[in-house]
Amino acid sequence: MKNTITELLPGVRTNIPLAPYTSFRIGGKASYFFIANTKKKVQEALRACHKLGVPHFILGGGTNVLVADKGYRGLIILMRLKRCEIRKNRLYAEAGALMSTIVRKTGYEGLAGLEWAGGLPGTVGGAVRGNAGAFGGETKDTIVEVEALDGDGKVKKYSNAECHFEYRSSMFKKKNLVVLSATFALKRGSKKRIQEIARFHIRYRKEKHPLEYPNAGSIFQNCDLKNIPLRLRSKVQHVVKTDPFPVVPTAYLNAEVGLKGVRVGKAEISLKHPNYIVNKGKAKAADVLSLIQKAKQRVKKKFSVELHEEIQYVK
């Protein structure tokens, strides 16, 4: 009888450092680490975890996570399903496909609908799970169908409505279901114009975001304008933007409470974009968590709003 995960799951590795697999370059080791490049392998890994009671975490591009300094006492499943195909005006992409790949691929084919994601890091699976968005667009806008594993580990297809997309969230995130693929409905357009828009967004990110340092993207969600007290609305009105509803950029709030350049250890709230925390050299997860707490406390005190993390803590 097979009683260990190494027996049940051929190819699993042990004590693997996770920092190299994250854009933050922070974090300890995973007790177990498995690369899944087919749907069947994802299912096999999850079955082994279920049978043995081993915790698991699905890792895609590692762009929106902070791994604990002590690492992860469970199985990290690295999603490497990367197939993507254009079928008439639809794009089918597996969860491990990079967002940069599908933006480039659809732009080359003159298919409009994903230009907003120019420069967006991470994978399709992560974008679907968190309903990633930028420049007024969101992942949900063009989703037709998502393929995921249900609570019993069986492959199931979900319509857009069944995904229950919300601001930076979805049913998959709330129920911790594993996304396997997504199908996007796109429209024919000017190849030149589509590519121009995507390139503009890529340039904007390079200019405005501190991409020269390891980071995990925006630390906090932007604040819904409705949550800003009425007495403070006039103070923030000049920075309100649509994303996709009226929001106050958290970068502005963080700057207003003097967080630009604040450091703990080797972690720093970016001077360039204060909703980013950057790793200035061997930063610890504890350093980042300390900065997150400072930001939440200062913004709460001055603006009476709660900041909500966009990143996920893996511990």
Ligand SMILES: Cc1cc2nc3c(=O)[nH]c(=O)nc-3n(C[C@H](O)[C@H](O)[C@H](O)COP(=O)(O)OP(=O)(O)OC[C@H]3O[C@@H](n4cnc5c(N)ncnc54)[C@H](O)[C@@H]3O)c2cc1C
Second form
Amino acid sequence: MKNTITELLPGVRTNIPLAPYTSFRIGGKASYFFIANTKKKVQEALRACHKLGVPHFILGGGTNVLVADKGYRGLIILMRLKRCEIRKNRLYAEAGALMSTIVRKTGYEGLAGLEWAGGLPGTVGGAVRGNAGAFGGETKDTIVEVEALDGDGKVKKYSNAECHFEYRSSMFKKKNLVVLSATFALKRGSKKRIQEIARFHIRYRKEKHPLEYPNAGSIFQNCDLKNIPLRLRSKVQHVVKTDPFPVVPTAYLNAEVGLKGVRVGKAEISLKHPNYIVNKGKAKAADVLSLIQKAKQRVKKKFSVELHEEIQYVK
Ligand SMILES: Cc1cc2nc3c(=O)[nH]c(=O)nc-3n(C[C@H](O)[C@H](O)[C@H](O)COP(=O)(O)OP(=O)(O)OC[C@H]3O[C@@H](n4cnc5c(N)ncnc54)[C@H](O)[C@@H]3O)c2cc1C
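Take the protein just shown as the form predicted on its own and give its structure as the form predicted together with the named molecule.
Below is the whole assembly, all chains and molecules, this chain first.
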């Protein structure tokens, strides 16, 4: 009888530092760590966890997570299934494929629809789960079908409507389901133009975002304009952008409450983009959490709105 995860799941490793698997470069070790490069391996890992009552966390590119200093007492399943195929106007990509890869591949083929994701880090699975978006585009816009594991660990296909995409969310996020692959429907267009747009977005990010330091992208979601009290709307009207609905950028709110450059330990609210927290060298998760609390308190006090984290905690 196999009673431990190391017996049940060949290839599992123990006590693995997680910081190198995250863009923040922060956090402790995982008790167990498994690289899944096929759908079958994802299923085997989940089955082992289920059987032994071991908690699990699915990690894609690690670009939207904050790992606790104490690490994770469970199994980290690193999604490295990466097959991508273009057939006619459709792209099939496994969950561990990088968004940068699919943007590059489809641009090369003259297929339009993913240009907005130029410079978006992370994997297809992470983008589908969180309905990642930028520059007026969202992952949901071109999805025709997503393959995921249902609650019983069986492979199931979901149409776009069944995914219940929302702003930075989906049914996969709400029900904590594992995304295995996604199929995107794209349109033929000018290869030169498609590549130009994607490159423009990459350049824009390099210029405006603090990519010179480890970070996890925007810490908070932008604020729905509807949540800003009526008496304050005229004050913020000049910064409202429609992406994908009228929002007040949290970077603006954070700047207005004097958070630019505020530091705790080695974590700092970016001067360049105050919805980013940057790791200026061996920052702790506790430092980041303390900045998150500060931002929430100050913004609540001045603008009467709650900030909601976009990042996911691994603890
Ligand atoms: C510099 C920078 C810029 C960014 N810009 C943007 C932006 O413009 N727009 C935007 O939306 N986001 C942005 N992000 C955040 C991040 O890149 C996206 O949210 C991305 O889609 C996360 O993908 P990931 O593979 O890295 O996910 P991870 O960080 O690995 O995981 C994030 C969450 O998704 C879950 N997850 C990952 N893979 C799967 C899967 N296959 N099935 C189920 N759950 C899964 C994880 O369990 C976790 O809860 C940025 C991040 C950085 C560092």
